[in-house]
Every structure is written in structure tokens, then in C-alpha cells.
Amino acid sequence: MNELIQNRNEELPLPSPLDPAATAAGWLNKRRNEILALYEKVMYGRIPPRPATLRFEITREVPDALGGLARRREVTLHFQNGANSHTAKALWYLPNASKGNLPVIVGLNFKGNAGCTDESDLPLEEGEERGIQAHRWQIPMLMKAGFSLITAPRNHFFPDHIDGRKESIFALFHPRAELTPESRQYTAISAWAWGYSRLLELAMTDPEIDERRIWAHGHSRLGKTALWCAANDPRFAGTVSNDSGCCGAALCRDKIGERIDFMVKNLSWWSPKRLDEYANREEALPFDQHWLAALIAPRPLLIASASEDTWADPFNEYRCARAVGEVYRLFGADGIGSAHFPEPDQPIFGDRVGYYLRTGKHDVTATDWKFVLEFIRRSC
């Protein structure tokens, strides 16, 4: 861990997101909207509107999934906007042992719905490998804890490659001929964020769900997405951003590992062209990522890192979690205060803000979920 913190300053000078005469009301009614607009222009692009028509079709329900632990629903989401249509498929688990007022975790996945579970009766789609990332979801653990879970493949909303726009949800709103690699105002991260909000709306169709406890969870590029989504959608109760790194929860200034230059050259479909101006010029940004994290306030925020994930830069994720307290204090919450960078597996659960450094690599594990569930219980 020494290489993460060697010659690095916990008190890194950062631009403040606050106006000189900042108040909680001023933040909510004015300043946060100004910051949202700035991030939209520079880093993430605009999240599309809700489609004219949205319909949820439960194509199959299994009442005794996971050996009786859960009900499993396979759901097709139908989107219609004028003559344009699009579909996505979601996987929804509800615990059998808990009834009513259920909290929900909403998150997109990387390897398809069948990749999230070892259950042999879930149909495989082309290219999916059953259970390949089941460890990242720990669905039995969530069911035993009384949580519901909804997930869907990120590629159902924007295929994660340079030509993905044509098959993305942006085709609901724009002619496909306009959706070229040069149309960088239409970004994958904003399309995925749009998907999070549609999954939230799916959750809200069940009276057993507690609409006040729907949480956005994301790992890596989807950790960036969870922050951006919850910043724009106040219906989310809180946010968990896991190993989100550059343009996620890690500060851009004094960043090690992945930086803006790498992202705009290799992953250009994630960001608007405006971000190119700050490649190798992070100190010129008019903001830093604690501004993004502050857009979650006053709702709970958990930032998670992994000790071997130098590409994401855990120390800068920690510095973000610490710096965001400036805004949370407007609402009477101290965040993580002046807590120092922790040892691995020693979480800091502060006042509405948490941070931890898990032992291991860039991943989501049972240890992560143990900390996540504890933080949510403390926050609800």
C-alpha cells in the first residue's frame, strides 16, 4: 500500500464547489444545478429524457429461485418514442423471507444477466457464460439480508464500443445516421445512467418495494455511471461507487494510474469531445470529482476502493470521500471528517459518507457486499 500514499498529501489543495455564501437551500436550488450543467458539457454528456412510452413485461417468474430464497423475475423493458423502439432485459430478485418495505439495489452488469447467477434454468443469451460474474453479485447474501436486486446488461442500453451509439437508446431520440463515433455528445455513461433510472422505475411498480430505499450500485465504469445517475435522479436514496477511478470517484488532480488522456484516446464514446481539452491538463479543470460526489448530498454516499487497484487510484478515491464533506456539512453531516487513509478492510463509516479500502484487486467480492450492506443499514 505504500506506493499509493508515498509523497502524497491528504490535504491536496482543491477547488471548492461552494459559493462564498453557501447554504443548504442555495446548494439545492441553484449551485448543484450549475455543477450538473458543467459536468454535462465537459465530462458526461446529457442524459436523454424518459421515452414517450415505457412498458415492463414480466416474461417469467420463478417463485422458489436459489433453493427457495427468492422470487426471480425475468423482465423485458419496452421503450417507444414515436416510431422508434428499443428493448432491454432485466433480472429481478425479491427475498421470500421478507415481505414489504424492501430496500433495493439497482445496478447494471458486464457479462449479461445469466453471468450474474449460477442458476441453471436461466436462459442464456448469445455470448453469455453462466455464472461468470456471480461472485460480483452475491445474490444469496442479498436475499438473506432482506434486499431486492435488479440488474440488466449495460450493453442493452449502449454497446460498449466506438460504434455503439447506433444500437443504443439514443436511437430512440435521434436518426441512426447521426449516431456516429464523432457524435460524442451522446455518451455511453449517460446512456447507462438512463438505464439505471428505468430500472428504478421498474422497482417502483411493486408495492413491496420501499421507494425511499432504492440504491444505485456500480463497479468500475458503472461506478462512474452510478454517481452520474444519482446526481441527476434524486429518487435514488443513495449511491455506492466501487473502484470507479478516473472520471468517477477518484480526484483528477495528482492522479496515478488511469488518467483523462488514456480515457479520451481509448474510450472516446464515454465522454464529450470537450473533455479532450483536459488530457494531461487535469489541474486546468474547473472542478474535481468531489464536486460530482457532492451532487449526491444530502443522500448517503459510499466510495469503495481495492488495495491492488492502482489504476483506479484508491488514495484519490479516499481524498474525494474526505473532500466531499465540505458540502455535506451544509446539511449538518460531517462526512468522514478528517479521517486518515485507512488500512485495508477497516471501513470508515462517517456521517452520510463512507469509504473503505478492500484487500485485493479491481473487482466486487463478498467482502465488498458485507461493507455495503452494513453502510446501507446504518444510513437508512
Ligand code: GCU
Contents of the next structure:
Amino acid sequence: MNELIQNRNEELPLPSPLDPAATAAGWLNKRRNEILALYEKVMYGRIPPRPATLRFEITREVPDALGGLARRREVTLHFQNGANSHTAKALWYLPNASKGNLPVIVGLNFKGNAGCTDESDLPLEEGEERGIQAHRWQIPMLMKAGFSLITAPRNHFFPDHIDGRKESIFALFHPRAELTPESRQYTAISAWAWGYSRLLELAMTDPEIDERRIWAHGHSRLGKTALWCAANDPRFAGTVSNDSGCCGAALCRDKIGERIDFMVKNLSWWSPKRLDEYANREEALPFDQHWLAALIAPRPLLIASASEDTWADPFNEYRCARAVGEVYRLFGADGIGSAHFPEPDQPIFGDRVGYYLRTGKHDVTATDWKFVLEFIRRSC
Ligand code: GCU
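The form predicted in complex with alpha-D-glucopyranuronic acid, contrasted with the form predicted on its own above:
What follows is the entire complex, opening with the chain shown before.
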């Protein structure tokens, strides 16, 4: 705990995202778009458009999954753009005990769909290990709370390695020969963000889903993605960033743990080349990450950290949650106000912005979901 806050200042001076004469309308109609364009250029690249044709095929529906708690759908998403096609597979749960107006969590996963659940009747895809990350999803808990869940593997949208572009959704829009490790403008984070929007569109096909309560949730690299996708796609009602760290919710200035230099050298397919200019020069960035978080405003935003996750830097995630209040206040919401860095497991459920520090490692646990569901219930 001490290591997280030693010699660190809650009032770190930061560039302001606001125009001098800021108003809520000016923010939504102008300033917000300028900031989106800046992030596109410097940190994440452009999210491709919706493909010309999109088809959702429910390949199987199990009415009594998880001991009767849920309906489980296995869905193939077919994308077509001119002669190019691409597919992805999603897993969709709907709670059996609740009918209609369902809130839904949309989130990509790391280890494949069968990795998210212990259910033995779900076919295993190559390389998947059944239930290996079931603890990260807590599907029975979500079902009991009356939430729907849609997930899909991130690798179905952009395989997470330096040469992943060729097999990514960018191949719908560009010749594969162009999709080399050097074409840094086509980033994994933007491809995954594109995937989140397609899963949202899948959710919207069912009248039982409440379209005003579709939330983006992501852990770590997918937490960065959940922020970026909801910043771009106003159909997301709110966002949960879990341990998103560097180039996610953590401020870049005064950051400990991972810094831009590490990311652009080791994970170059996540960001455009332009970001390289800020390696070890974070203070020269035209923005800091509270500008990204502000793109979610006035929608609710929850930033979550874990106490042993110094690589992500919980204190700088907290600072971001506090600094973004400047923009929420334009909309009459106080964010987390001037709340201090909290003790572990003492969530700050503020006014449209939340922050908490969970005890433990870089992960998603049942405790995280307990706080997340509580925040969502309070927000909408
Ligand atoms: C690496 C990477 C982080 C990322 C994390 C994850 O640690 O450096 O930026 O958030 O992987 O996705 O788990």
C-alpha cells in the first residue's frame, strides 16, 4: 500500500481538457470531437467502420444452462465487406429469472469462450482450456443479479501478436499484404474496440435487452479497449475499466510501473507509431488520461484497481478518476469530488464516477463484480 502512494501528490498539476469558456453543449459538440481526433492520432489509431454486411447466427441455444439459471447462446458473427469476410464467435447468457429490460455487460475475453465457464457441454476450440478464467466472469453471480453477459475472444478480432493484423478485422477493409507489423496505424486496441461495438449490436437484436443499459467492461489491455470503445460509441451506457493501467485509466505523468516506452517497444501493435515520440517524454503529451476518461462523460464510469498491481499504478488510476470530475461537473455531476485515495475494498461510489482499490493481484474477481454490479445499480 505505502509503495503505491509514497512521495506522491493527489493534486498533480495536469493539462485541462476544457476550453476556457467550457459549457456542456460546447463539450459535446466540439471539444469532445477534437480530443477524440487527438487520441486517434497519438494513442489508439482509428476504429474501422461498421462492415457493409453483418449477420448474427445463433448456432445453439441451451435453455437451462448453469443449473437452470440462464439461457446460453452460442453465436457466430459473420462480417462481410465487398469480397472480404471474417467471423467471430460469441457466448451470450440471459438470466432465466428476469424477463425484459435486462442490463447487459459486454466484454471481450483473453482465453476463449470456453475459458470463461466450467460448463462441460460447451465445445472446446483449439487452444482453449475449459473454465481457466471462469473466476473472471462470475457468470452465475451475474445471472442471479439479473444481468445478461456477452463475451467473445479478443483474438477473433485481432490476434494479439506483432503479426496479428493479417488475420484481424482490418483485412475486411485492406489488402492483407498491407497489414504488416509496420502498418502501426491499424491497431489491436481499435480492432478490439470495433469488436465491442459489434457485440453491442448483437445485444440490440433481442427485445429483452434494455438498450439504454449496455455496459462495456474490460480488464487490463481490454480495460484500455473498453474506455476507447465507449469514448467512440455513445450507445454504450457506461464503462468499467478494470486494472487498465498504462494508456488506459492511469495518468501517464508521474506514472510508476509500465510506461509508454515499455508499451511501444514490447506491444507495438497496440498503438500507432506516433506514440513512440512520447516514450520517456510523458510530460510532453498534449493530454493525459483523464481526457480519455472524460470522453465517457456524462455517462457513468467506474475505474477499478488492485492493490498489488503496481504495473498498472493504482494511484494514477485514482488520480484520473478524481481529475475527470472537471468535465463531469459541466453536466452537474461531481464525480468522486475531492475524495482521497481510498483504503482497499472501500469503494468510492461518486456522482457518475466511481473508483475502488481491490485487495490483491492484477485480475478480475468476485469482489470486483460485487462492486461493479453495485455501481451499475446505483447509476442507472
Ligand atoms: C501487460 C501490458 C499491460 C496490459 C497487461 C494485460 O502487462 O504491459 O499494458 O494491461 O499486459 O493486458 O494484462
